[in-house]
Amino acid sequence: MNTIASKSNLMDLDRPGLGAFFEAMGEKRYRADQLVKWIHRHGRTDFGSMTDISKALRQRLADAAQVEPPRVLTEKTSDDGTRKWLLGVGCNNAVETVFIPEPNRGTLCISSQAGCSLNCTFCSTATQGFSRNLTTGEIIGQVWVAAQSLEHTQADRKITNVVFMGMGEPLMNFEPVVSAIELMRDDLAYGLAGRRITVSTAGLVPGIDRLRECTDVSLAVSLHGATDELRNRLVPLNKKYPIKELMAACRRYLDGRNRARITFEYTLIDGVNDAADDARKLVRLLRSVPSKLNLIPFNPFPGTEFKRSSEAAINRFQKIVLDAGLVATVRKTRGDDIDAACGQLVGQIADRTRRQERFRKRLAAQPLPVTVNSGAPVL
């Protein structure tokens, strides 16, 4: 983001952080309540418009701080109502945020990193490499931008759910993610219940345990394979935290807390993990954890070696899981005409890993036909 170095961006501070900011100014901590309301409930960035604060303090704030959300670079709306924003976060980086409206809810899919520090082999976001973690302001700023664009208010809540299923691994950017979550849950800001906020992880076991200790939100795990051999291929993080350790962490996350189940995400890839035997192995694995299964037909992208499973394979896989008594849904296709698909969010990343460069060289050397995008983020 383009910030003035000498000024604090108050988007980066949750209510306790704002309280400390005001104390450092010699003001009372209750001023934080006023700022949270003005910034997040009313969408104000100009201190001059914050009329229940004295003119003198407004001037002091203007001299010492600013309220700077991410900059909207582009905004697209799908024929089905799905909306996608490309948001500039400075240093030649931009991230994508997607809103999916449904009759009874509106889900906002947000990013936690510029790029992704992991390298899941079926995800086009991974091909862009990784630049840096987003700040609290850049994370909550995605909610702020969407709320302003959608005319979200306390009386007319357009955003009912927020999912960390955009770019990045949330648990590798822990403190800013948790601080943003606290603002989402703050009754003076967005007032979302913990169960309406979902953190999705590729399986960072220490982060799962840490998240359990400090907040009460829903957890989703990107599984995609029921054996270590298969998951090592699709989700390289599994080599460090294999399935046995991951499932134990999931059980700990649910233990003694008011959470009904873990959501497991499973991308169905033709000939890779969509066989009947794969489904039966998955059933055996998930019996140990209260869960629901989100089956995601693979969304092809240029250069990928993988293909989408057939409808027959998807239906067969789901039937095996359902017949075993587990909950399993197949994700609907949403926002395919604006490339708002799961695993396909592609912003602008100043890659520090050279992963993007290597992928482009491989794509140029072995060009593949461009495949039509489909799908949408997990709900």
Second form
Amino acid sequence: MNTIASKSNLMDLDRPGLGAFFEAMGEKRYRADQLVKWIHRHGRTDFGSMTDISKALRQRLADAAQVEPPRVLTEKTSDDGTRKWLLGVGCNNAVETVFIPEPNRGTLCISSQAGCSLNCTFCSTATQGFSRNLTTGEIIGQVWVAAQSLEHTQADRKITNVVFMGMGEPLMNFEPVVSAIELMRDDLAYGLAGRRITVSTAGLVPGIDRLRECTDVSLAVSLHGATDELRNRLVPLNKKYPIKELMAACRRYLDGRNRARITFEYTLIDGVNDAADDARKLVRLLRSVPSKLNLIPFNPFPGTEFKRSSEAAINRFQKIVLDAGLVATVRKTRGDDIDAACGQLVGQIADRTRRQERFRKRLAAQPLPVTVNSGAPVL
Ligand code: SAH
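Let's compare: the form predicted on its own is above, so bring in the form predicted in complex with ligand SAH.
Time for the whole complex; same chain goes first.
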């Protein structure tokens, strides 16, 4: 063990946390404002360059603390401009972060856990099992890394939106996620409005209620099926929090606050949830909540039994929901050539659940030779 390991990582602290840190050092809380600006606005990690802080205090900081963002293992850029970073988060774990440029905005898709403990049957992260929750520093560090990288290579490109749609279930890592959200919103850091930050959940009802108590971010719910029977198959968490309870939580989330609507994500899987009747059931369900629907053509990954819906099925599905008056968009697949599409983020997970092993065994039993995680660089 080196001495660095025992130093506090100031990336882990939001402004109140930094205030408390300085207070514990016998310093004034406002020092936190300076540090937030240096770290997140100016991207500095060395105390030596923080020139509005006295030399003596800089030295004390260097003795007690460090600013350590996640390590960039690889960075790839797609033909369409999408960028993907593989970030080392210690103990043989790596997570992925994706930046998606569009004409009027830049969306950063971040991860909240190394792996995922939910077992959604159509998601590649699920095949990797679960290692651990990310720390605040590892979550906000993804924004830090992307912001720095853009600043140095494409200064005209900014992060205008952040979505928790990478690896992991954000509401199962509640405090670090909320603390990272605070930094995203902090005017001295990234200054994003709450509605530009989206927490996407597989439907953890108590987490939705807790989130409503402490932030005003946008909420996306991964639905994928309009009946419990179908949803149980795709999102096993539904057995614990069935659709009726989930919809009630969504209504509570919007209740009396300035959050216009919930985004429902619906991955279209060939022959599983893409029939005209599925669309009609979805229409009936979504009538009860102010919503917009995000249809995601399924992105295949090695070893999956599912297939993407045909163009015709996607169009038919969208037409039915649009004709019924819902707002519905089909998500464009971006970053296909670098495996950065939705549900394809794999990173590298030191699995503690043995799910990876079981999945590999299942793959090995299949007649065709396929590789697991072929998109992820070998570390
Ligand atoms: N756990 C959170 C966030 C991560 S998943 C959640 O469930 O919302 C982000 C989105 O990608 C979810 O809507 C998820 O259902 C979708 N997704 C996962 N695997 C996919 C795949 N193979 N193809 C298309 N979308 C997928």
